[in-house]
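Only one chain comes next, encoded as structure tokens, the form predicted on its own.
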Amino acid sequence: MTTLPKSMQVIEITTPGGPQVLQPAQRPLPAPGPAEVLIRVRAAGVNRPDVLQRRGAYPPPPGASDIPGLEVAGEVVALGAEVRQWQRGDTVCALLAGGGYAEYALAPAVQCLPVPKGFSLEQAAVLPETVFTVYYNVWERSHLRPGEWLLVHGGTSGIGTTAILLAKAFGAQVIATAGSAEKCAACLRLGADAAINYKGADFVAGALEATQGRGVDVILDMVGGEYLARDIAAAAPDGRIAVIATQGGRLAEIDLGQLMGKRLTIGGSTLRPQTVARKGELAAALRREIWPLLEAGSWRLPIHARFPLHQAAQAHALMESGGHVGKIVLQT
């Protein structure tokens, strides 16, 4: 094995704000602890807890790494002592709690996943922090069927895209929303069933008129605020309403009228909080249920620019103009 260096490159919040806040740093290499592994990254995914941390809005758990970065992949090069299910040279993907922007990160071993057969690193780093939270919110809590319609909100975005992809290989129906034509246009050749403007139309008659009055089963909402009233006027009976972001606000004001009369559900949740052992939970049931259907070849998350390492700014101030569609990439 080749000797690994004592430090790394990483890229540091200097202080909540903007894209420009974010800068390098070399920081030691850390030690795996006992159920951890040492990765090198080759490729970490950005994601919109990202921009929401460097704001200073999304603050890591206890113990996590205050570096920035949820998801990445490459060779593991480091073992903790009880670890048994990898070895020094595997590729994998896995989910973090914080510290993606690096050369080289830690990661709980069951948060770690296999690179899918087929894909590059690149491919599979973009994986974990969406697939994990859409399975775990459509499948896991609001039980999507096949044949059931899903409304996306922010169907362009990785969120968004995961869930058009992952809904259509397990025979929904889907409904996205997009904020222009060209993005509506990118969510059907995704293969969403039905794409809505919401800036130039209303997202709940469009879904009724899709769904010839019926409404739909399951709604991923990242907006709420205002959105949450009109959810519940989209939704079917029985309808199931997942929260996972608050990009419109945190309150809403809701008809519980019609939230009794279609007996539906709403629940929220945040992935990043959770137990290691819950997320290794996941990562099991994802093993099991996703990642045959990504090595048979079904689908990958489009992957819409590349940055390097020390570019990480550029790619935040990226995402935050809302021109992406699909995933952004760090290149370490």
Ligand SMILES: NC(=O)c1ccc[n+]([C@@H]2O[C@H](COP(=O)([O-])OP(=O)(O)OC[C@H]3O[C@@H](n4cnc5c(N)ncnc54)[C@H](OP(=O)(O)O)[C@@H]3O)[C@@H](O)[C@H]2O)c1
Contents of the next structure:
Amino acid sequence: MTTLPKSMQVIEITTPGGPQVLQPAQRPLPAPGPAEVLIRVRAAGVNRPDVLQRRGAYPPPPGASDIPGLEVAGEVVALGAEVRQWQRGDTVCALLAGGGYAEYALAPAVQCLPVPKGFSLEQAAVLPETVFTVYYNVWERSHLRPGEWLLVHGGTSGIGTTAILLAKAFGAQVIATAGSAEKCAACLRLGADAAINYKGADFVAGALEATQGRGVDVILDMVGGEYLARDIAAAAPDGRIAVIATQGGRLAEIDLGQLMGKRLTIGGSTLRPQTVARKGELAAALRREIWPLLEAGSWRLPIHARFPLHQAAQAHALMESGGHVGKIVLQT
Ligand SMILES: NC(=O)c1ccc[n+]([C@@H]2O[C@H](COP(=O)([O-])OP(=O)(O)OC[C@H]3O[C@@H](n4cnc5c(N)ncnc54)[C@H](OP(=O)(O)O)[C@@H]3O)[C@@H](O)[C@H]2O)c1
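Write the structure block of the form predicted together with this ligand for the protein whose form predicted on its own appears above.
Once more the chain from above appears, this time first in line as the rest of the complex follows.
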């Protein structure tokens, strides 16, 4: 068995600010708690919430690492005393509450999933944060069914690409919004049935046209603000709207008459502060319902760019430029 080093390279947020505040540092190797595993990280996904955390707008929940990074893949190298489901040497991907931008990361054992058959560690590393979020909001909370219409805003984001691919694999129909003709074309290549350039067209009109006036059954909204009233206008009777971010503002004015008339359900959630037990239940559901789907086909999230760990600042600058389609990866 290889001996573990005493320290590891990590990326610290030295102070809230721009990408340059992400700096390499050395930290002692953490030891797993009773229900945790220590993972030798080979790849870590970069997500928008990491950018918000870096700016000081999304602090880690109590008890979580101050190091950014919500998802990794790699080998299990140490186990807590109560861990039975994993062995040293297993390759896993894991949802973290923080700590992913590092050579080693701790994860609750129940938040780990096996690397899907046929996936590289890099392809697996970019799954957890967006697959957990999309599954939780679109299926567990909004109950999307085969044949129904899903409208996903930000179709080329990590979340958006995941939602398009998963919903199409489930037999749903998908409309995506994106901010350029090129990004709309990328959504269509991923399998979306329609794509609307939100900078040049009204997504409500586009969604109604694509559904012959009926509207969409489920909406995954990462914009919020004035989009909520328009989501309600674009929704079909008995539609469900899941708000997962407020890039367009936290406040909304909505027509409660339309809400009642269409019998709509509006929900909102954040994944990160939820309990380990709840995330463990989600992991078990993903393993049962989503992993077979991933392993059955050529399903892969698009990886737009990869950076070595010490260039995390460049990875964030790319994410903030909005020039990416799909995910950005850090390699350790
Ligand atoms: N609640 C949760 O549990 C949870 C979990 C994970 C992520 N999130 C949130 O989900 C969002 C996506 O995360 P990510 O990591 O996938 O980020 P990302 O790749 O950086 O994507 C951000 C996306 O927002 C889109 N967008 C911004 N303004 C828009 C508008 N007015 N209309 C339509 N789309 C718009 C952008 O579209 P264009 O580039 O085309 O302009 C871009 O695709 C973030 O806001 C993140 O905070 C929430």
